[in-house]
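In the form predicted on its own, a lone chain appears below as structure tokens.
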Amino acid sequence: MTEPIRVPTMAEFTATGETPEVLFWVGCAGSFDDRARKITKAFVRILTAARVKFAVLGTEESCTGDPARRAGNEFLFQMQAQNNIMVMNGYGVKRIVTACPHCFNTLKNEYPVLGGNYEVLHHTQFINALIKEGRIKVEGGSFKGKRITFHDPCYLGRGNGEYEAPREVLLKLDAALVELKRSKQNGLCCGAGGAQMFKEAEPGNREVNIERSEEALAASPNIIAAGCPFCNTMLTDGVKHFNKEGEVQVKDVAESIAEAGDP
């Protein structure tokens, strides 16, 4: 799809009147690191073609404060938190759906004691919900007789129960899921949780996302599929390590559905 698509932005709903079905929580990777935003784009396209009527906040929209929270500044999460609490209570937002499982957390969890209380929904499982109901269907004819593992981000799987809303998203492709051998409630961190992407490694004999990565390439797949722009970056980094990145593709489970889809 080349034509550009339009994203309208919560203050031009409220200019109209109108309320959206979703607020789209972008996050500071989906808006701002070049490989996030494209799985920012493909998620669009999947709502644009299921006529999802949803709005971004735009410039209103701040960090959600997970990075500082995680690296110890619980001061700066507090301003943070509560600058976008009250952009949102402002617009009356009720429901949220984002790509990033850190911010999925944090909104869901940490934002109600704030007095931000939201039915927040990660993306895999908005996706999914569209699916079984016929809003989007999936066409996996370009991943016929490839296989896809799937890494669960921390955040998403052990921080909050969800394991099956990815995985059934990529069932609808025509290609053989295959599980890692440390998945589930067993999973390994690829390495950047806990604001760890954003300093250098601690001492000691590995990285972590190089031994994930070597796990993820022992399952042989064709595609390492993810559910985080942050898990995106570290597997990536992995597959480079290996000089695999001509054999294997990571990508977020909204870009295969989209390409499937061809939304």
The other form holds:
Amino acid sequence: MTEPIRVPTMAEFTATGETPEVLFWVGCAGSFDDRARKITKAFVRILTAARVKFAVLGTEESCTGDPARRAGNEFLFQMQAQNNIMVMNGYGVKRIVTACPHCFNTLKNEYPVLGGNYEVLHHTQFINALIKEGRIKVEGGSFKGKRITFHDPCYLGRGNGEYEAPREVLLKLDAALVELKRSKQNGLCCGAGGAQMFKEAEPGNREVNIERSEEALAASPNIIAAGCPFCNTMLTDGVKHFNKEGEVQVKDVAESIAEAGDP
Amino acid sequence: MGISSIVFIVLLVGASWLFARNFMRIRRNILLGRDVTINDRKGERWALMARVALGQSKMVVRPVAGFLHIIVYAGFVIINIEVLEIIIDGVFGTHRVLSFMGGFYDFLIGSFEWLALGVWVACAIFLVRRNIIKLKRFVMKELDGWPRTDANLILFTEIALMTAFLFMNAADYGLRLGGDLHYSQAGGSFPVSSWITEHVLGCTKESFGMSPASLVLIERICWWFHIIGILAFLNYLVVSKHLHILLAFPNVWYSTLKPKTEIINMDRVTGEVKSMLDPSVQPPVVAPHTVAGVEMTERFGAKDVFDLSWKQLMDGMTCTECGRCTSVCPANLTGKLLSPRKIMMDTRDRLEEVGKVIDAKGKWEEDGKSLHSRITDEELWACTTCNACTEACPVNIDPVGIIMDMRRYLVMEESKTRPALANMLTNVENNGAPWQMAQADRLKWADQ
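After the form predicted on its own, can we look at the form predicted in complex with the partner chain?
So here's everything in the complex, that chain up top.
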């Protein structure tokens, strides 16, 4: 996937009178967090390789409001939502893809009642469709024979019932997909949801991400695949806690797919 | 009409009246909650109720407990067909009035016996799990006191009822062996109790270890014990977690069909925000409403049971404290104070506390307490909204919704939050991201 990368904005599209196929909702983590930016770029490389006409909102994008709502501030959530909906409806957005399950859940489930009706896809669903439509080809490459385990993000899996798309995508890597003890409906949270990402954990005897990382490491994977920038951070920290960062990588599904296409 | 028929009718009517009165009180308590309309997608709701409540689909996720529970549940539902006969016999002084069904009656009584044995064994195993093996979810702190006694009382009662049922049949069978005409004429088959007749009561065709009079006495005592036990148990439901056998069905029917991580919109805030963004839009008018004889002001979020919806209160009354939610809660698993089961128990206990004030005074009077007197901020802020609890609940109870509504109250009415969250909220408000990053820099990743 070596095509030159260009990231057009909705504003640029509108200026030329064109309509993109899909809006890529980057999200706050994908925009600002150093680790998550790599996921953003990997996904853009996939979109580019598949010649998807996509656009981002760029500086017109703002937090969906997910953490504000879950931290109890409904006013702030609805302010964010109303503003984002105004921007997106202004551009006539119909279809959105995002690499963040929290943005995904909010845009898909919580915006319609406020006037924002879009078809919203998680990037693993989008990539899966690109593969099925033959728009990208994935070969195992360096992943062949490796052990990969997938950590279900709560907001994608239990929240929205999507367990298969990320797994179907990972299976294209010719790797051995090993399931964690607690997976799919029974998946254990990474500890970041419900605005926990932005605060210290309440007093306890362990951090949730340590509990989950221990379980993930017990599956002896080469790669722990994540589908959420927050899970990614939590699991990366957890793997470091057990001094396993040399042997086990935490990678977003999109990163693995983008890398597999590299020469 | 014999004296026993009169005694029976008095007991039956009295117990039913008492139950109806207490049940209506529970209904009144549940309706203290906010009004919400839940009547969409009826077909899906019936299907859900058939699958989850009737079909026990979420119980069998844990196969051992699920299997045993299905035996007790099937036993309860099916053996209660027998109660129908007992009531007719009791009122008219007949014996096994349904015998006219012939072979089918024999089949029924035979199946009841096997089920009764199954219920007996299952309840014994449940007692072992709670009191000897001490499974973690059954020995947690929130079960100290009444909840633990309640659970054991239920199991002992069921064992006693099943024992009475089987001994009643065993004595009946013994009388038939002895050729008693009154008993022999009735139908029935006794695959389990015949064993008791022979080995416990010591009666076979050849040797009779007990006088017919004693057998009649045993049969009558067990008959009365069984039916009085059932009537007492019916009235016990209203003060017990065992109420779930009734409420599980409506509770599942009314449970949300939405994606689990979708949080319910606060329409009043939508109105306020619209009027903030567009001055020509009038802010919503909030009319005070009357609950339990008192005018209530509408709050943001939940301070007390009146601020939760009736469905959330029904969740509290339906909870049977099995603790499957807590056993999968990431916060609880890592030693935090939060236990979703306790959230539900606290909701119920507070509702009952409020109900008692209304019973005593005829209307609600502030008692200086609220849901927050029982549920601490520390519990509320430990939730990751992962919904493992809602997934695990066999009767579709939703603790996350209550936690969210209580957080909303803390933040929007009391301005109480965690310091780091206050920072996050400020950042979202000022620069549209939970971190202190400028909105103008949102696309910088593309240049690097």
